[in-house]
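The data below hold one chain only, encoded as structure tokens and taken in the form predicted alone.
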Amino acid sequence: MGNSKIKDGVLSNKKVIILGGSSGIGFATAKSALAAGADVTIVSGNLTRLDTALAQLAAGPEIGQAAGPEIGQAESREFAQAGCRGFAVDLRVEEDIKRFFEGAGVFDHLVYTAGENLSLAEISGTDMEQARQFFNIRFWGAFAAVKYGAPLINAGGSINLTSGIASSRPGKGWSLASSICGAMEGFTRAMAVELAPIRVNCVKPGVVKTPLWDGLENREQLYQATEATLLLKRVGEAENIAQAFLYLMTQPFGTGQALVIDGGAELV
């Protein structure tokens, strides 16, 4: 999706916070939201990626520390163009997430796309402690972000989480990914009920070309095999998923839903 396809000003005067916004789907969503007129804050646990992402988003020089309180030991960044700022926050740590939102002020839309590189293994070879840790950023980080962010969301605002088609179409070795995606969809529905009238939805991507897959030795083979079976005959791009997040932020009447953007993977 090119930015030219985004309706000008659809998010004007709206504040969007994207946790996991320094790369992949989160970064693409930040670009889309900026192009739609939003004031965007991106959050990442990696300061190097954060600086790189902000430089690309702002396309201008750094102007110093961002306004607001220091986020623990993390550094903050702000750039001159388009109201773009960022914070380095360890999304594995509840207290760090809480501290970030204590300084965030009110806002309109929360997007959570954070996650470490995927790790696939059959259950017989799964390390249980590592498996538990796999939930920290992907699920518990999102849980804490909703806990501390929801009270700050303006009327008409939304929470937008990330699942994946592994919940309904898992492959061999996908036990953790499938479990986390299923948990996120259940959490989405529960929060839509509990936090109403805040709209709470999630995006359910298929295989998408992002750094999330960089740790897989057979990444290119996975892409090729996926392309051969998909109805649309191509693996998705981060911008395709960003368009889904933009839709969920701007539509006024859907909540508790998992929006599938997978190139037809669930049908084959």
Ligand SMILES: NC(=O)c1ccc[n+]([C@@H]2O[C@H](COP(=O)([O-])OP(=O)(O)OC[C@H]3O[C@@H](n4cnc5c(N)ncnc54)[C@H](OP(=O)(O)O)[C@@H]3O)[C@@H](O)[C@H]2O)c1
Contents of the next structure:
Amino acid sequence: MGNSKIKDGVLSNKKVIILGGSSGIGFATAKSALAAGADVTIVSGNLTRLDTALAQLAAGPEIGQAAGPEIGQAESREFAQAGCRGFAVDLRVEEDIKRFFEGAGVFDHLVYTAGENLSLAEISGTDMEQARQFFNIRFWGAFAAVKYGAPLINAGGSINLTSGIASSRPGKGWSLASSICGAMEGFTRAMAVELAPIRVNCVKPGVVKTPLWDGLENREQLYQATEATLLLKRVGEAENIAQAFLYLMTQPFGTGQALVIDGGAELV
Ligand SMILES: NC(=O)c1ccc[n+]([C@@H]2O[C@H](COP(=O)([O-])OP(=O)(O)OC[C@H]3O[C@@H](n4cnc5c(N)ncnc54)[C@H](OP(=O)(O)O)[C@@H]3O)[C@@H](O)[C@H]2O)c1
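Okay, that's the form predicted alone, but what's the structure of the form predicted together with this ligand?
What follows is the entire complex, opening with the chain shown before.
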């Protein structure tokens, strides 16, 4: 799995930071941004997955071979590569997010796709403390990333968050996921108003084949059942969502919007 960084791409001379870039949608967005000419920094909470992702990103001929991992500070370890870099940061911890951005320098586009595997349960069986914690990475992590990242964004830059169609088309057991997505869309609009002229948008995916679903026993059944109902008769690929993030980074006039990429799921 290689990648080619081009000199005159739509993101040439731009710095893109992707929180959640070691896997799934974030990883696909990192690949697309690198291919569009950007300097890319990915952040994840797991050193092994970060290293694997960086090695895959760096495998393209014009980016060069992956160098050995360089270990920096204990809390925020760095793996330097040509064209792409990675930091291990626990996005549940505000202090770690703050420290990461203090060392990041100015940049152009922030993408936030981090989230742990889904756990679905009806409200009667939902533990309140676990429910509160489920907001930590997806919502409060994004909130803190915007708080500490926005002041470093260059003119013309953007913030790109992640929601999901659970906000508008939840199923039984989706109370937490739906609440987080709804909160994220409100947060996106509020930040578009408050941080303008930085453009702030979110992508709202339908079901996409990524490691997010690995913990689900009936994952293949979920994919098949979803495919049967969708207008486009297939579930999404991470690259489909990466294309939406690339569009949001490069378009100059939309802000405060949730871009739905769902194979038609909202209409059926
Ligand atoms: N896939 C779908 O069908 C779908 C649909 C709608 C919305 N979404 C949303 O899209 C976002 C991305 O999903 P995905 O499918 O790309 O999931 P994924 O493949 O599981 O990727 C999740 C990313 O979050 C990172 N992460 C998890 N815990 C972290 C922590 N404590 N600190 C730092 N990073 C952490 C993971 O890195 P490490 O594991 O390396 O720490 C990984 O890079 C999620 O918010 C998800 O809810 C997904």
